[in-house]
Every structure is written in C-alpha cells, then in structure tokens.
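Below, in structure tokens: the form predicted on its own, a single chain.
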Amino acid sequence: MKDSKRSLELWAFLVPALLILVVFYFLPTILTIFISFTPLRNWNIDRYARIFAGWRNYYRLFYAIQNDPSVRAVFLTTAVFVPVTLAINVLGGLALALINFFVGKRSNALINTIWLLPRMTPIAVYSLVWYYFFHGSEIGTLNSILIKLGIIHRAVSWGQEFLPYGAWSVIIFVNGLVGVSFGMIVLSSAVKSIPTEHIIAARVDGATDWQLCRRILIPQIRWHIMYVATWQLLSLLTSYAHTYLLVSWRLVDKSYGTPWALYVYELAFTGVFDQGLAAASGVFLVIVGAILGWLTLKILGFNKLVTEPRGDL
C-alpha cells in the first residue's frame, strides 16, 4: 500500500513535466523532422506537405555550407559566437558569485541588482540600449565618449566595420551580459548553500581567499557549474532574439552577425520562406546540440558526479 501511494506521488510530480516535454519539445522535433523530408515552401501545406523529398533538403544544406559564402559565414559565426559567449557566461557568472561571497551584504545586493538588469529588461528594450550604445554615428554612446577623449576622430560603425571581428564582438557582448546574470544567480545560490563549517575550518587552517575558492567553494559547486555550462550551451545554440533585432536594425553585419538559429528562422519566416530547408537546418542544429551537450557532460565529469560515494557520509 505504501509503495503504491509512493508511486502515485512520484507520478503526480512527473506527469506535468513529462507533458510539457512531449508537447513543447518532442512533438515539435518530430514535426520538424517530418517537414525536413518535404519540399514545403511558403507555408503551402496543402501542396507540399504530402510530397516526400527524401534527403534533398539535407543535400542542399551541406552543399550551401561548402559553396555558399554567406552560409559559410553563418557557420563560422556560430562556431565563434557559441564557445566564446559560453566561456564569458560561465566564468563571468562564477566570478560574480565568488565576488558576492566575499563582499559585504550591502554591496552584494547592489551588484546583484546591476547584473540582473539585462535579464529583467524586455528583449526589445535591452537590445535598443545597445543599439544606441554601439550606433555607428556620433549619437552612439561609445563613439561619443571615444571622440571626446580623443581616442578616435570619426564615428565608427562597430558592427559593420572590422569584419568579422566587429560584428562578432557586438553580438557576443550583448548576449554575454544576459548569460552572465543567469550564471551569477545559480552559482551564488550554490555557494551560499555550502555548509559554513567547511568555510570556518578552512579559515582556521589558514586558507587564503584563493585557496578557499580552489579547494572548498569551486569543488562543492561542480554540479551547478556543469548545469550552467550545459544549459547555456544549448541556449546559445538556439537563441536568436537579441541578434535578430541587432541585424534587423543594421547595427551589425548580417553575414557575420547571424548565428545558425537565426539563419533557420530567416529561412522559414523571412525572405525565401523555404520551410523544408529550414527544417533540415533545424534538425542539423538539434543533432549538433545533442552531441555538444553530451560532450559537455562528459568533459565536466557527469559520470563521476552521479556515482555513489565510496564511504559512508
């Protein structure tokens, strides 16, 4: 009787989460795979949805990667944007979490509020702030400051010049700040959950701040670091909202300011309206995301973390 009641309680917690996964993740993935094998265009479902195109869309995709300079630029942008922004998000979030641990509570609250602003601000408003900051004329905040300081003598279009590094720098900076705030929230909570006895014992033994971080704090929040790294990796692979606005407003060069997720969106919803090719590109992104997610867990030692301890605790 107890086992049956326990089982019902477990399913009561699991079913809502499973329904969300099925409705919002698995079913869209299956539908995307199906569309990738059709020549669907212009959302003309009646005409194209029942036609089987085989691997045609995948052949077109890999041919474009090999021969189309604009698609190669998108591929290269993704290969730079994702790992660099991921490093900023994880290391920046960890640094802020450790700073929060060592500073006073008043300063702690101020730092948290400042870094949470990017995540609390609506996407359009947040992107507009950086649009005017990096604007390529003298009204741009960055240009105005640098001209007044005598560092530059003319306005610079930061996202359109110095390609590809200018465009990459802008989209990495804008997206990096949002991710850093997420990492800070998770890792700060993790650090605060460490038993104070461990901290006191380390201090009694004469541990410096650096030794405390390296020997006590960071090892005990490995789970949270792994979670932040994996989550942010998958999020960066599929995010496009901020970059879409920056590209649409012509703040950054379209070729080198478009990561793969935005490329998929544009194929399906703007310009050519080629949903078959967009679906194939989306399936390719899902496969790459699954492989990279697995590698991230492997590198960060997921298997070691889930093994049972060797002794009694």
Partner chain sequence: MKKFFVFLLVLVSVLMFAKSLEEGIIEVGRNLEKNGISEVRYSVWSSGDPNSVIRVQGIVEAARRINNIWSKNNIKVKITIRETRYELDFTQMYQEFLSKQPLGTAGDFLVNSYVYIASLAEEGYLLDISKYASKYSNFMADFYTTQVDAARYKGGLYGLPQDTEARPFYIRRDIAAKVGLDLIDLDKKVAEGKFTWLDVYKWAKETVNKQASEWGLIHRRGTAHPDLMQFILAFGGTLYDSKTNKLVLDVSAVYKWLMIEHVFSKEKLLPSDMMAWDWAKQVHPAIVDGKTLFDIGGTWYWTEWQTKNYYTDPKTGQTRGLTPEEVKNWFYYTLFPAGEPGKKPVTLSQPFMWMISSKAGSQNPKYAALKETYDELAFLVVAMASSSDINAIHSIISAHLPVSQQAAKLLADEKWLTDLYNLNIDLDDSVKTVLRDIVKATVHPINAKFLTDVAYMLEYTNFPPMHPMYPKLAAIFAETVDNVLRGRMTPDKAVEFVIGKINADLDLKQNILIVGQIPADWRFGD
Second form
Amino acid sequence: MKDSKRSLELWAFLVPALLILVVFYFLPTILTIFISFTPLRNWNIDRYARIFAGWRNYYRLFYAIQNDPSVRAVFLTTAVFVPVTLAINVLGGLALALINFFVGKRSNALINTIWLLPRMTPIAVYSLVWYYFFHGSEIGTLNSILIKLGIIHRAVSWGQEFLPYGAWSVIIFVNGLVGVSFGMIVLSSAVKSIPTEHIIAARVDGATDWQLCRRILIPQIRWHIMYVATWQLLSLLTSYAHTYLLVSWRLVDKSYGTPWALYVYELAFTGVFDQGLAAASGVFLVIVGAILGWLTLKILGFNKLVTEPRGDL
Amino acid sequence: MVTGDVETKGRIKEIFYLGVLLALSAPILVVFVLLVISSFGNQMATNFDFSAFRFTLKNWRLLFEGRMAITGGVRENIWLHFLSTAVVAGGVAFLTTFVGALTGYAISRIKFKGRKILLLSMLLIHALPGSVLIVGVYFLYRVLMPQNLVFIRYFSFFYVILARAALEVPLSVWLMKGFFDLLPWETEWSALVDGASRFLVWRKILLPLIKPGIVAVLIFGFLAGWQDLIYVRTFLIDRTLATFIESNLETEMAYMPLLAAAATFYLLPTIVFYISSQQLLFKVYAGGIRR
Amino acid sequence: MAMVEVRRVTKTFGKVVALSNVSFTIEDGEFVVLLGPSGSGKTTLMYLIAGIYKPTSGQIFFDDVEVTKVPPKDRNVGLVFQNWALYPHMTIFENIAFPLTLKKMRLSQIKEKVLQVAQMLHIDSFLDRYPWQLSGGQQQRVAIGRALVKEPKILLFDEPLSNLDALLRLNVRAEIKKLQKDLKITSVYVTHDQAEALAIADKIVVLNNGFVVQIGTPDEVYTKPSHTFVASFLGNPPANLLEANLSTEEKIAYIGKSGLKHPAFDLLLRSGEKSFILAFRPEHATISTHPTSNSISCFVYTVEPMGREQIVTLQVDEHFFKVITSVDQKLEPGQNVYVLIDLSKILVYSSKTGERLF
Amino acid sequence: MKKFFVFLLVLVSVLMFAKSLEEGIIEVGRNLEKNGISEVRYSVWSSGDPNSVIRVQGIVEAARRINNIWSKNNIKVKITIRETRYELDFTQMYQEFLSKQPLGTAGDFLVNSYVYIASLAEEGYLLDISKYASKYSNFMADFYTTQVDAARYKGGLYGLPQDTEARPFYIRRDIAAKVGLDLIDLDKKVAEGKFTWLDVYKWAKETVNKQASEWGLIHRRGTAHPDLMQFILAFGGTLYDSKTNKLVLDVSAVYKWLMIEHVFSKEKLLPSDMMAWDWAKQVHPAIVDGKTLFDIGGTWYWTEWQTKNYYTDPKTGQTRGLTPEEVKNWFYYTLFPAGEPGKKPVTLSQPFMWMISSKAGSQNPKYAALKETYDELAFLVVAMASSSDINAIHSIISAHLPVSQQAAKLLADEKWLTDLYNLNIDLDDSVKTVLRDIVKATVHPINAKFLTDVAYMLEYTNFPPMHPMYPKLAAIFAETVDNVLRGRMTPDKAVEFVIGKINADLDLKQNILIVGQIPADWRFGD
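Output the form predicted together with the partner chain next; the form predicted on its own has already been displayed.
Full assembly next; the chain just shown is listed first.
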C-alpha cells in the first residue's frame, strides 16, 4: 500500500518526460525506420505508407553515394564541418569565458549580450545578415571592408571561390558563432565557481594570466569543457537550419555547403519531397549519432555524472 | 560570490583584453547594427556606402499595417502573428520547464530503477536530428489529429508546442537536475517530516528555491519556441512571425529593408527577455551541469 | 508522547556499514542524546527514527507499533536540523505554520497555534519577517517552533546548536532542556559535543563506528564509562588512559616505574590479565612535590592555566596524562612530581577489547 | 472524317447542354439552401510578387459576386472567405500546401505555378475540374486554349489559368544606339530567326569592348528555371517527351547553352558570379542604371522597375522608381532569339493557375453528403474569379499577360483603364483597399500598351515540362550553370556533370531520356 503510493508519486514525476520520450522520440524513430522502407513522398501517407518498398531507398542512397560526386562532397563536408565547428565552438567558448574572467563585470554583460545574439536571432534573419556579410560582390560587407582597407582589390565570392575551403569556411563561421555562446555560458559559469582562494594563491605565487589559465583555470573546468564538447558534437551532427538558407540563396556552393543533416532535410522538404529516401539517409545519421553519443558517454564517464540521491524515500 | 580575477591587473591590460574581445565580436556587431540601420532605410545597408541611403520610418509603418510590400501586398494582422508566436513560445517555455522540473527533480532526488538510463537517454536522444524525427512526428500528427477544423486549429497549437518542446526537453532536464542537485537535502527532509508529500515538497518548497533556474529554462524554452520555423511551418495552421518573415523573405521580389524592420521587430522581445534575465542565465548554467 | 524502540537495526550504504545491530529504547517523555564523533552513525540513526532512511535490517517501534516502513510524514515527529532548513521564501509565520497548513487546518486555528508556539519561544515579534532577516539564535528558535507546532510525538534535534556561537549555545541549550521538561515530549538529540550531552540528556546513547558503545544516564556514562572509547570521549579534558602492567608477585600495577596498589587487582590476577588500561579523570588526582605511598612519579610537561584551575600535563616514560589542580599550586615544566590518584574513582579496562573490567 | 463527326457531335452537345455560370451558381445555391446550409467558408492561399494580390483578392471578389447573385435570387446562402494567405515565395507556398493538404488544413484555393500540378495532381491533392469545364464550356471558351491545356495532366484538368507571361529579351535603347545596333524592326528579325545568339554575342562584345556598358548580358540569379531553359528551346532542344512521359536531357542543346554561358563569362560579357547576384542590390539596379545591353527578364520587370527604387537618378543621387515613359523609352524588347541560324526564337511561360484542393470546402457542414455540390461551387468560385475584368486588373497591375480574349480587350479600353485608376469600378471595398496604391503605381496606358504589344509572343510560347522530377533536373542545371560561369567546368565537362548527376539518382535516371551528344564541330565565339 505504502509502496504503491510511493511509486504512484514517482510516476507523477516521470510520466510527462516518458510520454515525450515515447511520443516524440521513440515512436518517430521507429516510424522513420518504417518510412525508410516505404516509397513515401509528398507527405502522402494515405497512399504510400502501406506500400513496402524493401531496401529500395537504401539502395538508392548507396547508389547515389557511389555515383554522385555531390553526395560524396556532402560526406566530406560533414567530416570537416562537424569537427572544425566543434573545435571553434569549444575553443571560442573557452577563450571568451577566460577573457570574461579577466575583465570587469560590466564588460562581461556587453560581451555576453553580443555573443548571445546569434543564438537569439531567428534563423531566417540570421541567415540574411550573413548573406549580406559574405556576399560575393562589392555589396557584401566583408568585401567592402577589405577593399576599403586595401587588403583585396576585387570582390571575393567567399562561399563560392577556393572550393571547397571557401564554402566550408563560411558555413563553419556562421554555425560556429551560434555554438560559441553555449560554450561561453557554460564555461564562464564554471570558471566563476572556482574558489577564489585558488586564484589568490596563484596570484600571490606570481602566476601570469597565461599560467593562471593553464595551471589553475583550465584544469579545474576540464569536465565542463568535455561536457560542452560532447553536447555540441551531437548538436552539430544534427544541425541544418543555419546552413539551409545560405545554400539555397547560393551564398555557398551547394555541394560543399551541405552537411549530412541538411542533405536529409533537403530530401524531405524540397524538390520532390522524397521522405522515404530522407528517412533512409536519416536512419544512417541516427546510427552515426548513436555511436558517437555512446562514445561520448564512455569518455565523459557517465557514472561520474550521477550521484545517488540521499535518503530512502 | 566570486565573479572574476583578483584585482592584481592594471587597467591597461584589462582594456587590452576588452579590445581583443571587441575585435572578435566585431562581425556580429557589424551585421546586427547594419540590420537595424537597414530597417530605417530605403535600402539595405550592407556595405559602408551610404550615398544613396535615406532615413525613413516607412518600413516600420508598413510593417505595423501588416504589409510586407512597398506597393501592393495583402494586409496581414501582424499582431495576430505576434500573438500566435507568443502562444507557441510561451507554451514551449512552460512545457519544457514543467517537464524539466519534474524529471530533473526525480533524477536528482528519487531513487528508482532506470534512473541512470533515463538520464543517459536524455543525452543520447539529443543525437536524434530534428529533420529526421519530423517525418515521424508528422506521421503521428496525421494519425492523431481531430477532424473538426476548429479543433484542428487548437490541436495544431497543442501539437506544435508539444513537438517543439520535446526537442528542448533533454537540455532542460539536465539543467534542472543540476539545479536540484545543489539544493540542501535538509530543506526537503524537513518538509517531508512535517508531513508533506514529495509532490508538495517539490511544488511548495523546492520550486521556489530554484526560481532562477526556472526562469532561465523558461527563457530558453521561450527562445526556442519563438525562433522555430520548421515545426511551426509544418504543423501550425496559424502563422507565426517566423513563418511570416520567412515566406516574405524571397530574394527575387521582397523589399528587403521592410524585412529588416520585421526582423528587428522579431528580435526585440528576445533581446528584452535576455537583457532582463542575463544574470539568471549564467547562474543556471553554473548549476546546470555541475558534477 | 511516545516510547521509541530501536530493535537490531543495521544500515549500510553500499559497502559502508553505518550502523550495525543497534538496539535501545527511549521511554515516554525521555530526553535521549545520541553522542558520538562524526561518522559514528548518530545522524543516520536519527534519520532512521525520522523515517528519512530505511533500515537495511531491524525494526523501529513507536509505542509498540512498528513504523519501520512508515514514511516520515506519517510518523508525527518534529525534526530540527543542524542548518535549521528554514524555507527562505516563506516568512517566519509561514515557516512555522507550514506543518499545520499541510494538515489542512483552519487558518484561525493555525494562527492561534503558531502564536502560542512563537510566544513560548519569544519569537512572536518576528512573525512577518523572512529567515535571513533574523539572527542565528532567532532562526534556531524558529526551527524549533516549526518542529513543535505540530505537537509531534517525538522531537528530533540534529546538532541544533553547532551553528551558534559559544555563549548563545549555552543559553539555547538550557532553554531546550527546560522546554522539553515543560512539554514532557520524547526527544532525541544528536550531538558530538559531550558537554552538551551531559548537560541536557536524561539518557545518553554513545555511538562509535556504527556500534552502540554505552547507554546510560549522564552520570553513569561519565563516571562509569563502559569502554575506553567512552572514557576518552567524555569530559574536558577526557579521562586519562594509562597502560599498566601487573606484576603477579607483588600484586602491584606498574605505570612506568611507579607501582600502584589497588584491592581490585586481585580480581584481575585471577582472570589472568597481565596488562590492562587504567583510567581516571583529571579531577580525580592530586599532585604533590614529594613522594607518598601509591603515588606515580612523573615530570611536569606543560601547565595550562584556565582561570580558576589549571590543567597540568604530566609525562611518565612515553605516556602523557592530565590532572586538574588549583592555580595556587605552582608547578614548573620539567619538575619531578608525584601524582596521587583517588583509588575509589579508578576504572580498569581490558587492553585487548577496551571493555571495562571493573 | 470520323474525327470531324465526333467534333461536330461534341460541339452540338456543348452548345445544347452548356450552362452559363450564373445558372450554375443559382442551381448550386438552391441545392445548398435545400440542405440547410446558410454559410460556406473557404480559404485561399496564393503567392507571387507583391502586386499580384488579385491571386487572393480575386476569390474575395468572386465570393461577393456569387453572394450578390444569390441574394438577387432570394437564396439565403453566403460565401465567407475566412482566410487569405499570400506569400512571396511560391516554392515555399507549395511546400506548405503539400504538407498541410493531407491534413485538410491547407487553403481551399491555391494559385501557384502550373508546374506543381504534376505532383499535386499525382498525389490526388487537386480537384479534377474537367467535368465542370465541359458543363460550363461556354465560359471555358473564352480562355486561350494553350493556357487551359497547360493545366491538363494525365487526362484530367486541374486548374484554370490565372495569368501567363512572356519573357522578353530586353535591350537598352541608349546603349544600342551607342554601339550602332539598329533596333528598327529588330523584333521582326528576331521573330524570323535572323537575329540569333551569335548576334547577341557580337553586340554584347562590341558593347563591352567599346565600354558602352559594363556588361553585355544579365540574366536571372539562383535558379535555371524558368528563364535559362529558353536556351535549350532556342537551340531546338526539348525538355519533355510526351510519348514516354519522361523528361529529356537534350545533350546537344544543353551543351550549346552552357557554351554560351561559358563564353560570355570568360569574355566578361556576363558576370561570372551572376548566379549569386542580389536581386535588389545588383540585378535590377544594373539593368535600370544602364549597365548592360541585353537582359533576359520577364514581363513583370516592366512594373517592377516602376514600383521599386532601383534607379539611381544621376541628377539627384537619389534612388527612385522609373516612370512609365522612361521604361518605354529606354527598353526595347523582343522574343528570346534563336540559338543559331535556322532555329526559332522562343519565349517561355510559367502560367499560374487557380487550383482547387481536393478537400475544398471540407470544413463546411454536411461535406461528405454534399461533396459534389461543394466541388462545383469551388469551381464556380474560381470561374467567377476568372472574370475578364478581374483578370484584366491582375494583368495591368502585375504586368502579367491576360489569359482570355475578353480580358485582353479590356486592356485596350482606355476608359476602363481610367475607371480602374480611380477605382471607379464595381469591386468589393476590401479589394479596393488593397488595390488602391497598386493601381496608382501601375495603371498607365503605356503599361497597358506594353502588355498588348508583347501578347504576340504567346504564339511562340513554350511551357516548362510538368513532370514531378522537373524541379530536381532544374536544380541540377542551376548548379551546373553556376559552375560554368565561375569557370570551374568547361561546357563538355559540365554536360558530363549533369549526366553524372542524373545517373547517380535512380529516380532521375528512370525519368530522364538522355538524347543526342555533344556536337563535335560546333563552335561559338571567337
């Protein structure tokens, strides 16, 4: 009687999350796998959902990977985009957090506001401002600045020239800025939670800023850095929204501007709305994500994250 | 509370660091300042050539008339779009926080089987891409939706809020769990000994104590809902500011300064929200993922 | 009012045994102190009584009713925490009234009861303030008030005074004692401060490493510690423990080179013990500068004046012990002195088990 | 002979059984009233340039007219338009319609490019109106047949023409004069195939060499569909094989097209980053400021230049819109010239259609029982919205071509134009509100004349293929053109690239016929 009451209470706490897990993650994942075996397109569930297409979507996918250089470019782009953006996210976030540590509180507020803008800006608007910033003609902000400074003499199509590096640079830059703020916030607060005594002691011992960072600050927030890195890794693997418009507006080259998640999105939402194929390539992405996520937890040492609750209630 | 370095450094060095920071932030500053300038202009300010640039309030006037064109254009009720955006954002904020607070509490404070697995899955499902899930989520929507059009409209709000909030739940659970981890057990026990149920303790005692965390998670949820485009476009019958702007952002025919005004208008609530809550945000992250 | 019985309770946390096979009874209206150093399991034991922890094995009874698995809210206990655990977002009134509001009592009734408790604790003028606006002592009273207001069967205190400064501690201690006597409420009080325990308790349960070492009145525990641990834990300074070797022929116990005679040593010899631990309290010995019979020859190590009296640390071979004397007696470090122990107060413990032999 | 009799039979039956719209409206209204329906609610979704508001307001007006007919005949039923949604981006509107139609939450009426009929009809998202088209054949007779035919797919009729367009090849008169390009009767020469892309190239080069203008040619950015597809047609190529219902990759024509892009870009007659230009800050300003001799555009450019401030007035340094006179005096227009001698000039239309969702009216009471009636009413609504005056208004204010003879006649009626300018015509007040500033900006005899003058181009018109895979193919072309312009690929490599992309995608591979080969001896340029 008492125990059942207790478990009833527990359920009350867990049911909403479990429902969401099941309805919006578990079922859709199953459905996605299911859809990858149907010829679903144009959202026409009534017509296609009951047709079994076998491995056809997977066959098409691997056929495209084998034969279409653009799809191979998508692979390459993902392989470059994810780690490099991740590095920028983490290192940038760390750098900002450390500089934040060294400057006064009021400056902190200013910097934080600026760096949170990318995260707070609606995606379409965010894409629009970078579209004009990187535009490959004199109207582009970057070009006009560099020309005025005499660094370049003609406008450069940043996302279209020097392929693939141009396109990669632009999408990495634009996505990187969004992620930096996450690292900045988490790491700033982690730095702030380091006891002052350590810093006073280091300063008394005559540590320079750099030594303070290397010997005191960074080692103490190592775990937070790992957390940011893994969370962002998973985020980047699945991010597509900030790149989508840049590609469709031709600011960046299509092949080298498309990471895998965007490729999936484009299959499902543009052109012939091929949701079957999108599901198949999505399943592929999910498998990669699951492996990386699992590795992540191995590295993070998951058990360290969870302390046992006290009491026997 | 410690907020930074001890004061052993000269003013010049601090200014130097600040300079480095501002230089790093320059691109962001530039693009957003240009956006705001454009909203008051007769053309997009994209380079620093202002010879043909003229100040005007016309963009803002047209925007509030609900027109996204300098001539023509159908009038839309932008305040209605604003309202539906706010409903979605508010709903996502509430739901994310509610679920986060419940589950975060349970994971932090209650012993049960599968507790670790639940926390683990909260990290792992983050690896499931929204663009993949949405096909399945659409499928479910199709199955679940009512037939009556009036109900569908409400249902679409309900569903889009649920679906969008679901994407934010992993982070909010983690943040909330971290925050509950920091609370002293005695406070909770005291209430339990006094005769409160766990649920009552959660609601009456612990929630008020993590108010900063709740506010911050609310804000994150709000921003996520406010920004969302793809879920809203796919499921919601009404339009939000995001879909309204997006559908008018067609580079071939759109009058861009007007869109800059719309974008600035769209950004305002989020900036106000952020500035009023900045300190809270940093606190919650500090608690959020503490070991 | 209630009687509490703890029967063969064991509590483990993973591989760590916090309490092993603990049994004792608390009589109705009795004030019991759980005393022990940190890590001895005293707080765990109290949480078990409160219901916050569940025993790994064993049972707990309130008035012969088993409550082992009853959740805390149904046990009707009042608990005062070390950090008082006041709810920072509630006023003092709301804090005290909280247990009553949970019982869905009428507001007028709640007001009446809260006021009654507040007056009793002299905090009735702070009722509309918030905890952070109060001093430590006042917060302490609020915590007690909150525990009392629901008229619990048992009142539990978890080191309630440790966050107060020394002077305040003495006052509050006295008040708690008086309150408990007035209300005749069964109370369990956890502390690591032996003086507090001696001052306040009807009965002391001494715990060490998860074991109950001794249960008794303060007097029993102080004068007849059942174990060297208890002897060395109680008293300020605690009892002196000296290793003594018994000479079979002379029936004399040697502490260093000084021999000590005691009628009870005969008994020891019969049990075959050759060495034992001799214990006496610092106030039960006198120092003289010239030898007398049955005295121990030793050197003065340090002298610490304490106002009325002084604590003299003495060295015999490699052993040190303390004696309290009047400040009038002038002693110099290094001086050779003779210590005469009040034989009637001598206690003897087994050097193997630490148990008291007589 | 047999065919003739069938034709005669159809003609007679049409004349005997065909009904007027008004009769139909009354009949449907009575039927609804009998079934206890007093209000019918519809929503309309459309998209396109900001001036094409008739694409939604036409329905509002049509509803008012039907309501008038009903009230005149004492029928107590009313149509209410509960939602009008208008978006600039028609691709996105299509996307939204596609995802919401299956849910029953999309608009009941949709105006969008006819190319989407293929996929929408294929999935059963559109109402087949052929039954009503034959029932009201009198009404249908006024449409240009080619335009109606564009709405046919696999034996069904899925839309009524809303507007159409021609894609004039614009030539700056002042620059032409500077380099000595004689514009007198040039349009005739183009029409006869005597002025081809070889000449375009020659004059473009001349212009740039003489620095008469910065560029020789400007064309659209971003996509290859629809403007650039004209190249394939101008080289006698084709995009669609009606026998197999497959798309066609005409290697020879595509190669020649890409060669033109390649040569123009290499010789800096055409910007190499053309595909990434910004419409508002680059494409239109370059044209109106006289930075190019030739421009591949659309009829709607004509008013676009008047209503938006693309032009920088050298006298004031301010940007402003052009006046109708300026547009007329500065721009000459012809058909899209033939690719090479012996080929024909072309133009390409992407007509926009009134489409009806297959679930139109489903939110109304007794839908299941009265589906037939609701469907017919939906047809009658769009039919009403196709009234010649509504169609003519749309043409003049958005610079699209009318789709019916009557509408074309109205455009030539100066009195009607004046009335329209003053909004002195019978229109719903809400429609007038929306139109007010547009008519002031666009209704002008010069603009009307322009539309009448380019109407002849419709004889040369082609439609992009209506095939579900066409958007995919067009996207590949866009990527390829970009690559060629930027000098990443030579035309032969580019053709290989296209073929490679097609073969890499099993769907495309099955749906595209690759015909012809790269003409070995074909040369373009110097």
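Note that the structure is predicted; figures quoted are calculated from it, not measured. Take the two forms, find the largest set of C-alpha atoms that superpose within 1.5 Å, and that set is the rigid core. Positions refer to the first chain, counted from 1.
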{"item": "Residue shift check between these two forms, rigid core fit, Ala207 Cα at least 2 Å", "value": "yes"}
{"item": "Post core alignment: Arg250 C-alpha displaced by 2 Å or more between these two forms", "value": "no"}
{"item": "Core-aligned C-alpha movement of Phe284 between these two forms reaching 2 Å", "value": "no"}
{"item": "After superposing on the core, C-alpha shift for Trp11 between these two forms in angstrom", "value": "4.3"}
{"item": "Angstrom shift of the Cα atom of His198 between these two forms (superposition on rigid core)", "value": "3.2"}
